Structure formats: C-alpha cells, structure tokens
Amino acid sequence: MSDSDALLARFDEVRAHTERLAAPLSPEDQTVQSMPDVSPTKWHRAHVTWFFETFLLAEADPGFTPFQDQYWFLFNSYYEGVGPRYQRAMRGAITRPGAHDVGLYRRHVDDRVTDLLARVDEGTLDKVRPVLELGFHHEQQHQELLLMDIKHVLSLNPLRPVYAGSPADPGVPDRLRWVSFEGGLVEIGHEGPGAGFSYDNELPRHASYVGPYRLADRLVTNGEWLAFLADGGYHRHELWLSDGWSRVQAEGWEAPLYWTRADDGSWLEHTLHGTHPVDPAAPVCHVSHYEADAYATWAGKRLPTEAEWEHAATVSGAVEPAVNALHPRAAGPATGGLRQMLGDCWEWTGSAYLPYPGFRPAEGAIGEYNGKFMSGQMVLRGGCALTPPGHTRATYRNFYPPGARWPVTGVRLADDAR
C-alpha cells in the first residue's frame, strides 16, 4: 500500500468512525447544546471537517474555494488566526446547517481530500502529512467530546433516554493496594517524531526529578466515594481548597454530576446506557479536581503529580484495554500491578497545565491548538472509557479546568513512600 493509498485508508476510518457515533442520534438530538462547554453533535462533525477544510485542503490545493463562505464563521472554534468565529455558548441557536447539511459539507470535504491524496506528488505529501495526522487526532478527541456531550444533553431528558448499549454487570469490590516506585530522575514528554504522533504539548522530552512514591492500584470506587458522602465529605469546609469550596456551595454540590437520589434514598447514576442503580465497584466519575483533591484530603493521601503518574504508567507497561467501552467498569481482580491506568477514567494529577521546558508552539494559527491554554487548567492522564481506540498513550496530556465535571474524570490516589 502507498503511503496516500495508507493516509486515505486512514482518513477514511477516522471519519466513519465520527458518522457512527452520530448515528443513534436524531436531527433534534444533535441540535441542542445543554451548557456552554457542550457543543452540538452536529457542530462537533462540522467543526473536524472544517479542520480538514482549512489546515489542509485550502492550504495544499491550487484550487480550493470553500464549500459554504459562512462555514468557516459558523465552525471554528478558537483559532484567532483564521478569523472570527460565531460564539461557543450559543452553537445551539444555529438550527441551520441542520444535521442533514452537516452529511453534504462532510462529504464534500471528503470527496475533496480523496481527490487531493489520488495526485499529490511525494513532496507535497510528505508536508500535508503532519496536517493529516494532527486532523486524525483531532478529529478523535471531538468523537470523545460528542459522545461526553451527549451524555450530558440526554441528562436532562426527564425520560431518561439510553444513547446505546446496556451496562455491565456490576463488579465485585476488592480491597485497594499499592505500588511503590523508587522515582529519582527521570525522563517524561514523547520521544519525537519516530515514536509516533504526539501533541505539540507533550514535548519536548525532559528530566523530571520525582521522590519515593506509591499509586494505589486502581482507581477510587463508587463505594469509596459513598463512604466520603456518608462522612459528610460535601459539607466539611476543611477537605476542600477555597476555590472548591465556594463552588460547592454555589452550585450545591453533594454527589458526583449524573449521580441523583432514588425514592428510597439510594442512588442512580445516568450513563449513556441510561439510568441504573450506581455500582460500587465502578469507578467513580464526573468528579471536578476540586472532588478528587478534597477525597484525597479525606483520605489522608493526595492526587499524583503527572511525572509520577507517567513514570508509573511507563515503567509498568500499562496499555489501553481491547475494547472501548461507554462506561467505566470495575478493575477486575488485583494483578500485583497498577490497573486501570488506560482506557477508563481521565485522572486528575495534582499538577497545573504549564509548558514543558524548552517548549514552542508550532507557528501560525495551527500552534494555537494547545499552548494558549497553558493558564488556569489542571493535568489528567490516561484515557477514558469513551476515548477512541488508539488514541492515548502515557505522555498524552490532557487539560480541563478545576470545576469541570462532565468530562469521564476520575480519581487516583498517592503517597510518599518512606
């Protein structure tokens, strides 16, 4: 296979892949945006082909013209450099494109993209292929956000609508372990180009200097999480930093986000399979970093810093799970290991969202994609269960803000070893 013939078959799963997920979805479905920070289902599956429309094909075809001149008013999301961009709180007032609209722009896109790979020559390929890649990757995250967006659109469906699927059996609870690595110096950040894609954020490659440390060996458990609930964890001011605890009491926090109390008092948690009785052996999820520090506080230990939790997940091998599922579930029986490092929950480390030494930004409006969000944000490492196959690695680092609590955000805990 030719590396286009390979880049196409490439771009070609990618995009299916967005079209599934949107598939169980009605028009109105994939209109609504229940908050600011959820967008659309159907601004998710323009704004990745908008991507492909502006980083790629205006730039690499002699004869680009746009599909729709207002599209790229209607679909960037954050891109100063491109232009201007219709505002994030209201993408849910644009009922045209409607979702049907959507399809034709994609396809055109598309149908565009495959012409351009069927003739380029070698040269202009090996410089659209960075875009290529970066698109992929980018194209995967929003298939998380859609699907993490949804969830919290059908939330608020007093009908209790399932999105897909059916929930796991619930697990067994077992008892938490720990792990204890030596630390010392060592080396975090992706190795480069011949390692693979990476994020301009997870470079460059550096020393890290970490102390004696352990990570439990799984992550906090929805039985965990009622012991702090039922030792007044959301009403204890001297658990929680000040920011949190004035978001707790602003917001009225007493659970984790889609977790409700029964009539008989116990309680449900909804999850894209619907509303069911919440398993206590599941992790626990949709907790803000406020949650897990003040947890963590509870629990008389802390977050782990990312080196840490890189180190950690590097030197023990930790891979992602065979199959993605729509939900976390429990860890499974104790291995000697850590457990659950890839694939179930977006972990909250304890260290802020800042530049790796040596950093740069690639240039032009592309280098906006990470670096300006280097301020005000927390670090989370691993995966989700709604993250798409292939697509995290240990140096992966994402980033959210200290309140948010609808990303599939989860807790583990550590300590110093001494």
The other form holds:
There are 4 protein chains.
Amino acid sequence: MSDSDALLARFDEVRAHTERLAAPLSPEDQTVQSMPDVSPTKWHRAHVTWFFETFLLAEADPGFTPFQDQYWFLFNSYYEGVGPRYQRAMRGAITRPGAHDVGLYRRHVDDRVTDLLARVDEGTLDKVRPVLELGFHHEQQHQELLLMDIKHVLSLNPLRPVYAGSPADPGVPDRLRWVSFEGGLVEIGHEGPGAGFSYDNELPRHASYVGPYRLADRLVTNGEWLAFLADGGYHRHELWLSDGWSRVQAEGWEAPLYWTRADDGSWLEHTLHGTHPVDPAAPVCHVSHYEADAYATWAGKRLPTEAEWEHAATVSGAVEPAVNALHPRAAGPATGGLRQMLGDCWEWTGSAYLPYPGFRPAEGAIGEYNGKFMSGQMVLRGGCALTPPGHTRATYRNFYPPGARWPVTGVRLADDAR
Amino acid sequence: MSDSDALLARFDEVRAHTERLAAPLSPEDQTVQSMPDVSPTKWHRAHVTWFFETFLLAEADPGFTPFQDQYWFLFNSYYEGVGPRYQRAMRGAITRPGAHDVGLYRRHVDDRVTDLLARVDEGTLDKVRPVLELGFHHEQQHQELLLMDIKHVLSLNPLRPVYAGSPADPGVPDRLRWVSFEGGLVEIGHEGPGAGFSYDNELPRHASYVGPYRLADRLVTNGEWLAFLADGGYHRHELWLSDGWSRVQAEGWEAPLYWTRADDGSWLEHTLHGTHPVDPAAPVCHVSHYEADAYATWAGKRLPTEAEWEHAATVSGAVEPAVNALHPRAAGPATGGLRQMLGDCWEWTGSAYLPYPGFRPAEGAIGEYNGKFMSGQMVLRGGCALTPPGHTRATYRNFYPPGARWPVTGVRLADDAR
Amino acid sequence: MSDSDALLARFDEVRAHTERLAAPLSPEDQTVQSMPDVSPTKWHRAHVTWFFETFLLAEADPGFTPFQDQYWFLFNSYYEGVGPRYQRAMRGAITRPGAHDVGLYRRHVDDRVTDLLARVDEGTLDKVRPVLELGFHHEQQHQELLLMDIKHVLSLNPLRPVYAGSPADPGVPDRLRWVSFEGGLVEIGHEGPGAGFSYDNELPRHASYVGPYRLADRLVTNGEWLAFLADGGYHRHELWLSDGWSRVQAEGWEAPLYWTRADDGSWLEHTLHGTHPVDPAAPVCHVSHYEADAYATWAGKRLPTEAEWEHAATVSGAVEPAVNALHPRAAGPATGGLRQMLGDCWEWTGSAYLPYPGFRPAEGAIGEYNGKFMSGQMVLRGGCALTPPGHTRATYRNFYPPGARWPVTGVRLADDAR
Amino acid sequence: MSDSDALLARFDEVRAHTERLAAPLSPEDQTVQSMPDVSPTKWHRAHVTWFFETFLLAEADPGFTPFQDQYWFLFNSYYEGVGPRYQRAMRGAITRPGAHDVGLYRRHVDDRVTDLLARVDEGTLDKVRPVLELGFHHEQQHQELLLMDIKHVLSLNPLRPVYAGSPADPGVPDRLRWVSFEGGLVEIGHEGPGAGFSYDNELPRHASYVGPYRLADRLVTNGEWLAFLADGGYHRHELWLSDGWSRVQAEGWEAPLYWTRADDGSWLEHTLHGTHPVDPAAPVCHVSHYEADAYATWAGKRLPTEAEWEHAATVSGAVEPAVNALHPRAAGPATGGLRQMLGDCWEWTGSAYLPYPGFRPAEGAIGEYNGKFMSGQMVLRGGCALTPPGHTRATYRNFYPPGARWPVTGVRLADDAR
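Would you mind giving the form predicted in complex with another copy of the chain, to go alongside the form predicted on its own above?
Next comes the full complex, this chain leading.
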C-alpha cells in the first residue's frame, strides 16, 4: 500500500468512527450545549471537518473554495489566527446547519480530501502529511469529547436517557497494592518525530529529577470513595485546598458528578448506559482535581507528579484495555505491576500544565493548539474509557482546570518511598 | 352541531394550527432555547398538551393515567400548585422527548380529549367547558410565543435562516394624524362570562376617570424611528427613564432588536422571512418600553394609558387585519379613525400591570395564570401580527417587563387634549 | 423678619439638623457604603452641600468659584445634566475628603449662602427662593436617608453597635379596626405653589375615580407579623407575587430585614438603639413590597392605592407624631379614625410610581429629581419615624423598588367596601 | 541580652513598624476595602494582633481571656480551624472598632505579650518561640499588604491623594545584560530551622534539575514596557495565554494597573507618593503574570522558573537595596552580576505554586498558612520596595493568582543558554 493510500485508509477509518459515535444520537441530541464547556455533537462533527478544510484543503487544494462561507466562522473553535469565531458559549443556539446538513458537509470535505490524496505528488504529500496526522489526532480528541459532552447533556434529563449498551457486571473489589520506583534523574517527554506522532506540548524530551516514590497499582475505587464520603470527606475543610473548599460550598458538592441518591439512600450513577447502581469495584470517575487532592490528603497520600507517572508508565509498561467500553471497569487481577494505566480514567496529577523546558509552540494557527492554554490547568495522564483506541500513549499530556468534573477523571495515589 | 361537537371542532382547529406553525421547523430548530425568556418549539407543543392533560383529563377522564410520568415535571411552566417543575432556563437542555415524540404525546392527548368529548354528559360538559376554553386561549397564546421565540432563536444564526415566506412589498409612508376623545368617567374591563371569553385579569368591568386625550391614528413607523436615531435618540440621557438609560448603556442598544447594519450603512431587519432592508412605512417593532417611552419624550408626546387605549378601541371600533402575516405591515390609507389597533404590534401603554379594582384570581392552580405576575411589568394592548386570528379583543391585557424586546412590540403616541 | 431673613433662618435650621444627625458617628462610621443603595454619611453631608453650591451659588453668586473642582464630580448623585459623576456603587471607596474636611466644605458653602442672602435684591430673591426651598426639602430627604443608611451599615457589625438612645417601652397591642370611605370621583395631588412646597411628582391635582373602600386604622404590628410567620407565610408560594417568591428563595428571606433569632428562638431586631427584642405592639418595619403584598393576601385583604390613601388622609386628617423617635412606636389608643398615618413607617401602596396625568418635569437638571425614576417602583405614603419633622404631607409620593427592605417601610391593610 | 529580651525587642520593633506605617492614614483611610482582595488598614492592624492573641496568648498565657469576644470572629482571616470568620469581602463594612479602638486592642495584646515574656520559663519559651517568630514574619507580610492595599484604596480617588513622601528623581536607562548559569542538578529550598526562619512552603531542601540558562541582569523597565505598548502588545492575541487574553478583553487592560494618560497623551502613574509621570528607567510594576508572560513572548524570551531564580540568587548573591523606598527605583550601574534581585518588585516566575517534594504542612491551624493555597497561583520571588527590611530571602516563595495586579509585581526575563 502506497503512503498516500495508507493515509487515506487512516483518514477513512477516523472519519467513519466519528459518524459511528454520533449514530445513536437524534438531531435533537446533537444540537444541545448543556453548559459552556460542552459542545453539541453536530458542532464536533462539523468542527473536525472544518479543521481539515482550513488547514489542509485551503492550503493544499488548488481549486479550493469553502463549502459554505459562514462555516469558517461557525466551526472555528479557538484559533484566533484564522479569524473571528462564533462565541463558544452560544454554540447551542445554532440550529442550522442541522445534523443532516453537517453530514453533507462532512461528505463534501471527505470527497475533496480523497481527491487530493489520489493525485498528490511526493512533495505535497510531505507537506500535508503532518497536517493530516494532526487532523487524525485532533478528530480522535473530539471523539472523546463528543462522548463526554453528550453524557453531560443526557445527565440533565429526568427521563434518564441511555446513549447505548448496558453496564458491565459488577467487578470484584481487591486491595490496593504499591509499586515502587527508584527515581533519580529521569528523562520524560516524547522523543520526537522519529518516534511517532505527538503534540507539541509533549516536547522536548528532557531530564527531570524524581525522588524515590511508589504508585498505587490501580485507581481509587467507588468503594473506597464511599468510605471517604462516610468519613465526612465533603464536609471537612482541613482536607481541601482553599479553592476546592470554596467550590464544594458554592456548588454543594456531596459526591462525584453524576452520582444521585436512590430512594433507599443508595447511590446511583448516570452513565452512557443509563442510570445504574454504583459498582464498588469500578474506579471512581468524574471527580475534580480538588476532590482527587482531598481524597489523597484524607488517605495520607498524594497525587503523582507527571514525571513520576510517565517514568513509571515507561519503565513498567502500560497497555490499553483489551475491551473497548463506554465506562471504566474494575481492575483485572493484581499482577505485581501497575494496572489501569491507560484507557480507564484520566488520572489527575499534582503537576500544573506548564511548558516543558525548551518548549516551542508549532508554527502558525496550529500553534494555538496547546501552548496558550498553559495556565490555570492541571495535567492528567493515561486516557479514559472514551478515548478512541490508539490515541493513548505514555507521554500524552491532557489538561483540565482543577474544578472540571465532566471529563472521565479518576485518581491514582502516590507516595514518597523511603 | 351539538355543543360538544362545536367544542371538539374548535379543539381540532386550535391543535392543528400549532402543528402547522411547527411544520417548517426541523427537530434541531424545535430544541433550542436561545435565552431564558425563550422556550423551545417542542416545549411549547408539549406544554399546551400538558395543560389539557393536567387540567382537563386528570380531572374529568375516569380512566386517566398520565402519558409519561416525568412529562408532568418537564412540561409544567410555572404552576407551583401542580408540583415541582423543571427549571425554566434549562428547557433547552432537554433533547428527549424529541420533536417526533412530542407529536406522539400530542396525538395521545388529542385522542383522549376526543374520546372524552364524544361520550361526555351535560353535567360534565358544563364543568369542562371553561377548562377547554381556557385551554384554547392558552394554546393560542403559546402559538404567538412559539413564533416570537423561534424568531429569536433564528436571529442568532449568522446564516440568516428563514422561517417561511417572503416579505411584503414596501408600504407607502403617510403622515400621522390625531384622533380626539373626550374621556370622562368611562368603563373598562371585560363584561364577564356572558360577553364571551376573557382572562381573569380583564375583570371586573369598572369605572375609571380619563381626561380629554388624543391618540395617533397609526403606529410609529420605522421611518420615524430612523429620524429618532438620526437625532441621537439612543445617546441622549435626558430622553430616557433612568432604568432605561442603564440598559441602553449596559447592553449597547443602538437600534431596535433585530436591526443590523448592512455594509453600506443602511439598516437591515431580521424577520421570520429572513433578513431584509427596513421598510420605512412599516411600524417599528421589537422595541422595549424604555425605548417607546424615550421616543415619546423625544416626540413631545407620551404613551397612552390602558384605560385610554381601551376606551378608544371600544368607542371607535378596532378590527383585525384582513391579511394574516408574519410581520407587521404598513398602515392602510388614513380613515379619520384609528388604524392598526389590533394585530399589528403589541402597543406599550404607560400603565403598570396591576390588578383591576375588585380583581379576584381564578380558583386553583389556574389562578396562577395572571395574578402573580402583577409586579414589575407594563401593560400592552392590541395583539400583533403573530397573534392567531380570533385571539385579540379590546379588553385584552398583555404584559411584559419594560426591558423586553423579543416580543413584537410597537408604539402608538398619545397626548393630552385641551 | 424679612423674607430673606426667614429663608436664612430656615437654611440654618436645616443645615444644623444634618450635622446633629451625623454627630454621634465616628469618621469610620461616616465612610462606609454597605451596599450599592446605601451612601456614606459624609457623602450625604457633602452631596446636599453640593446641591446648594451647584444649583444656587453657581447660578446666583457673582463671584462664584467652586470650593474644590473634583467635588463636583464626587458629590453629584444622578444629575446627568450637570456632567459626569463618580459611580454610585463606589462611593464607599472614597476616604478623602474625610468627615472633618466635609465639615469645612459645609461651612464654606454655608458662609457663601449666608453672604448671598444678606445682600440679595428682591429680583434675585424671587429667582433663588424656589431653589433654596427645593434645597431644604432635598436636604431633609437626605437626613432620612442618612439614618436609614447608617442603620444598614451598623447592622452588618456583629458587635451590635448603637447609634443613639434606647428603645421605647413595649406598647400595648390592640385590635385592628376599619375606617370606611365612600370614594367616588375624588381629587388628589398637590394644589400647586400657592398651597406650599411640593415636588413636581405631586402635580398636577387631578380627578381619580375610587370605589367605596375601607382602611385599617393602624399599621400591621410585629405581633401580627409573627402570626404570619407562624402560619408559614414565608414558605407558601400561593401568597406571593412571582417576583417576590423568587426573591424569597434567592435571598433566603425568613422574616423582616434586621430580625435575627436569639439563642432561645425568640426574635431580636436591630434598631438605631441597638439590638432588642421585637415589640409585638409596634408596627412591623423593613419589609419589602413583596412581603407587604403577601401579608395582605394572607390576611384576605389588599394594599391601598395611593389615591385611596391620599383621599383618606385628606378627608380624615393625618398628623405627625408628637414625639420624634428613631424607631416607629406602637399606635396610641384607638380614636375611631386613622392612626399612624404620618411619621411612623412609609406605607407601601398597591400603586406603581407613574406620572400623574398632565405631569411635567421641572426645567433643567432639577427636572431629573423625580420623573426619570418613574419605572419599576411602587409608591409609598406617610413618612416614617426617621423623616425630619415638617417633611411629611398627605400628597407626598415616596417610591422604592418592590424588593427594597432597608427603608423604614410598613403595611396598612385596605379592603373594598360593599 | 537574654533570649526572651531579644524576642521582646524584636516584638516591639515589628509592632512599632506597623503603627508607623499606619500613622499617615486617617481613620477614614484605614476603614475602606476597595475590592475583595484588599483589606482595610485597621483590619490589618487588628488581624496581626489577633494572630498573637490566638496562637500565643490563648495557648501560653495562663490567665488568658479574650480582649473582646467578637474580635475572634472579626479578625480571623482564613483559619477555618480556629472557627467561623467574618466574610472577607465585607471587611470594609465594619466601622467599629475604629482606628483608635484598634490601637487599644494592640496595646492590650502588646502588654500581655510583654508580661508573658517577662516571666516566661525556659520550657515555655522554647514552646512559644516558633509562634512568636511566625508572628513577626506574619506581621511583616501584613506590613507589605497594608501598603499595597492602601495604594489601591487611594488609587480610586480622583483627588489623587498622597500617602507620603515624594518620588525619586528619574533614573538613567541602561541596556539589559545577560548573566549565564550552567545549571545541572541543583538544590533549592530552605535548609531548615538551623538556617534561620522560613515558612513551611520553603521546605524541604531538595534536588531539582535545571538546564543551562541565563537571566536578565535587571528588571524590565517602564521604557521597555512603553515599547511593548507601542508595538500593540495589549492588542495582539498571539502574544497571550488564553486566560490572559480573556482578561485583557474583559477588563479592558491597556497598560499596567495605575497607569493613566495625561491630557497630552503621556503616561502618569499612581504611586504612594501621588500621581507622577512614568519614569522610563524604573522597573515596570503592577503587571499581572499574564502581562509578564505576554511581554516575555513578545521579547522572544520567557520567565525564569523558581528553581532557576533561586539557584541564581544563591550562586551569585542577592542583596536588599540600601535605601528603603515606597516605590521601586531604577537599577544601579551594571555590575556584571544580577541587579534588583531583592526588594524592588516581586518577580513573576513561570512556576506554579505547588508543594515541594516531601512538603508537610505545619501542625494545627498554623498549617493553613500556606499549603491550602497551593492551587491556581504562580510563584513570585525577590520581595518588593514595600517589603519590610529583613523580610526577604533567596528561598522565599510568594504567590498570587496570575491575574493579580495590585501587588508590586515586575518582570525579569530568562532564556535557555546553549
């Protein structure tokens, strides 16, 4: 298979996956923005298309004309360099183009990209390959967001709607074990283009000093979180960061987002499979950094730094779960090594999202992808159950503000080793 | 035709009209709430159905069971007496039931009402007739709201979508004339059940003293409003009520809602027919009470009181426009009497919305329809182009907060007569 | 005594009274603005001085120069016509001029006014007399505000500070009686210049039709309000206007402003005399229009209209209390007529604050005194315990937004008579 | 001098310095809170006193009774462990105790501490010494805050008040030079109790890897900032972090806080000496982290990390300015080494404020001093002109949210070395 054929096959696969994710959703489902952080499904479908149209077709397609002028304005997310954009918090006010018309837009751009790749010469191919690859990864990120966002949308509906499927059988709780690491002057960060795709924020690879430490071999479970609740975790100021305590009080947090009480006092959890009893063996998810930190304080431990996490993941190996699921599952049997490192919950670290030493943003509007968000956010590692297969890696730096709860976020404990 | 047949025919007609209004709207269009005051189309369709289900079927249908339990919660608007309700500002977060499922709900309730009316005895008929009639008028009010709301939704879309149809040809401006009234101790208010349907807020008929006055024979036109703009109307504090001036500055008002400037500096207006040049002969609409008052001050005149308006409408007759339109049209030729009294624009009066002397709210939850809103709002009279035929009358008291601009509101000048 | 001597004597008396009211307050007390509606004591002292400087001296004093240029900016309240002004909500950020320096400003303007009046000719005197008189009444209004505002400031201090004096002995509760009025086509409004001073909003005198009605002979008492509380008054939506119910819930109202619970569950009230047990015989005060309306609904009655109130006050006479107090006192013995009409609590009416028929605002910046506030407010009548002697009259129209609770506001019930 | 005598002498000195700083301020000046971040002068004076009363006297004075019960509530800042506290944003609503009464409170506590130290035994002295020392440093921090806060208060007054003194003569601009450091695996953090006082957040000393780097030998000047302005610095999104750009637009930033334009277009700066022309040679101050970062991006450089800063300060020495000033001054002549490291402006670093590896908060309520604020803030180093003499050190970690502008904050550039 030629290089351009391979790219096209990858393109088709990524693009089709987005449409598969949207398929269970009605036009109404695809339209709503339930809070400013959330985007409508049809906006995601259109925005990832806009990305290819703007950064690939407009640059490399000689006969390019935009599919629809105003789409450039409507489906730009935050690229100031590309021009003005429709304000984020109002994405849910846009009823047209509807879900069907967004499909037409997608097909149009797919056709143009297919045409382009069919007749591209080597030189152009070298030029467009990085943009295409970035577009694949960009679309995969939005696949994850699409699911997290629709989960929030559906959570507001008292009819308790189901996105798809049904929940896994309850898991078997097992005790948490610790895995130790010597640390020292370690290298973290992506090794660069030769080692496969990465975002600019994973670069450059660099030295970092890490003392001896140990990590929990699995994520904190719902059962453990229930013990935190039972011990007054959400009512004891001394466990919380000051900003976290303010949020607890201002927003009345009593449990993870999506937990509600059944009439008998037990806890239910809204999931993409509908609303079901909380499984004590499954990892807790939809907790903010504030909650993760308070839990760690309560447990007499702390969160890992991103250097610790990445070093451990690299040293001890970290593999994606075999089963692709819509909700994180209980850890498999203990192995002596680390479990649930990739593809279960995004794991809050104790590291602020800042540039690596020597970081340089990519050139042009694409340079707005990461660097300008390096303020006020915390790093998360490992991917989650909603992350599309193949989109996780040990060097991946995800980031959210410390109060975010709608992403699929969980907690792995860390500790100093003596 | 028997009494129950007549009621059923009226029921069918009202219900069918709602569905005709929704027909041009996609599921996505029907889902969005563009601001807290606006409700989604499918919510309107469901809420008016809930009204018949709650106040008619649940009371009078022996075999009644709710169509869907949670609908009672989702589609209650503000009736505290009926139980808790979904918060108003979040109506746009509800994707399911979708537009199609709301249709099924409507059909189910329509069938049950039809069944009920088919086999109803005289005694029950007397009991349900007032509820049915209130339900008709309630649904008509929501027909008007449905159009005003979708107009706002579509206005936020830079694609400039069209609801239906195309604009009327520009009218012929003519000069404003005055019609004088002697006033005195006049009677206003509805005459009660014998005189046809009314809301409780139009009762009781009562005496009110009105000095000699005169009214403009037609509404203020866009052309006249352009003169107000040209004379700095939106920039001269001395023309404005203090609250109005604060709003002008806080929200940057420069013209009526829905007016935007074309590239050549001329004014365009968003309508249900799409975006078109402002017609100088048509009445200005989508202005707040603050703007109406400032304009009147600028013109050296004032707004009519509701007693003046109603007395004049009664004395001189007021007829609905022959043509049903989606946008107010230029006044017809001068007649010596009052023009454009009904069915063009809701006309701001200088009267606060307060209970008439001797007012008593209706019994039960239906008593929440009007009385509890008698605070902080101004009375408007006359109906507008979006009001369904047969829903206007001289005694009708509409009301909005003085800053509201999304209803179809216009201005008729008044003056003291000497 | 010559005319100018009489004016000067009145000037001296009004000016001295302000300083007497400020005397018990420390420089710190005089500086604070506890919420946007409240102004600092020293601002009141300076603003009323600015009024004489701007509208009297700057107009009529040939050698006029401003005392301090920036004072024009700092101490303008809301007169847009006079130029820009320091934003109202930030009055409490201004530490200088301090209380002492404001005293110097006052003395300077007092001296200039004294000089002016000493050598004024007849023609000028005729010109300045209306401004002086308006200035007297303006300063008296601010005397009342000064006390209401400092009461709010001191209420936020957990040390429970005292402004002055000590509370009256508890009164003797007596039952409420009704006084009936025939109504008809009555005249209300001030009779104009010949009949003494009035604000422009009391003009012109005009006819108004009033049906037969009756008024409570005294204000609602704290004891009656306690019965309202005990009957769930603050928790029953059906008693409340919709806007009122929203405020109750948003701000957690459970009782009148300034009521707090003692450890034994009894109610205490913050007053200018400090914090003391609520006196069941004294009139309830510091209730909003929403609360007044809910109470009246609960009692099966209503609030009077302003025409009813004024007509009754005129017909039956209304006198100020003999004792000048800092807190409203229990009504004296029943008389068969109306009690507590003037000088106890500002009485909420059911009338919105709107222009009288034929109202014309005064010319120039002074015309901003009243007219531009005729939106979104309710009329109150009768004056309160903090109103300076001589400042009340039957035609006086006070006004506040329906949610205001920091003025000394109370409730008189009304009812239709049959 | 005995150990307790030495402590007492230090106590007297610190306490007297606070009162010297407050001396030029009127009671009115001392009362106002101009925004939630600012505290009134008299609150600072009382709060530092409360600290000694709560953490020293209440623990160690056998006959302890509180000076005034409610003061515990009023003057607690954020110590949840000590009990409820008066809400921060309302500190400016408290008029009593006034400035004079706070003086009495101070004297009372001073007397009790003096008594305690006069008769303290060795064992107790060992126990109270750390609390006293923390109290000294705590009061010094508030001395700096007192000046920064009153600077903000006075800035809102259009009369342009002066706190004290007059500005230095304009400095002589000189070019910026770079000082290089090899970096490597360096140690940072305080060496612990044996090495003098530190806060818990400076502990423990630990290894950190730092690549080769260079630092600007002086702070960025006003002159350089004017070049940034002239080059559109506040209008070019590509220079800014996303959160920073939002703030620029939401708050209309056009220049550092306290800069205003004179009528001739030149820039003036509000200082504690009054309002004066900006000195191009003096360091820019009152810029947020967002502005510091944008400037560094514009200059093609970056901010130093806190490890880089501390390593450089330790390696190359860093001394406080000889002259104690109320405003940062132009750098002295170039030395080949680093200038302006201590006591000019707090220097924004690129490091988020997070716990050092192995950090443990102090025991008890005093443990709330630092640890709970380790979220959402950036580290600043070096002290500023308002920092009291002796309160700076190379390991000191100050912290503010990235949008803060009212502290005396400046910018030192850093760069990678090759």
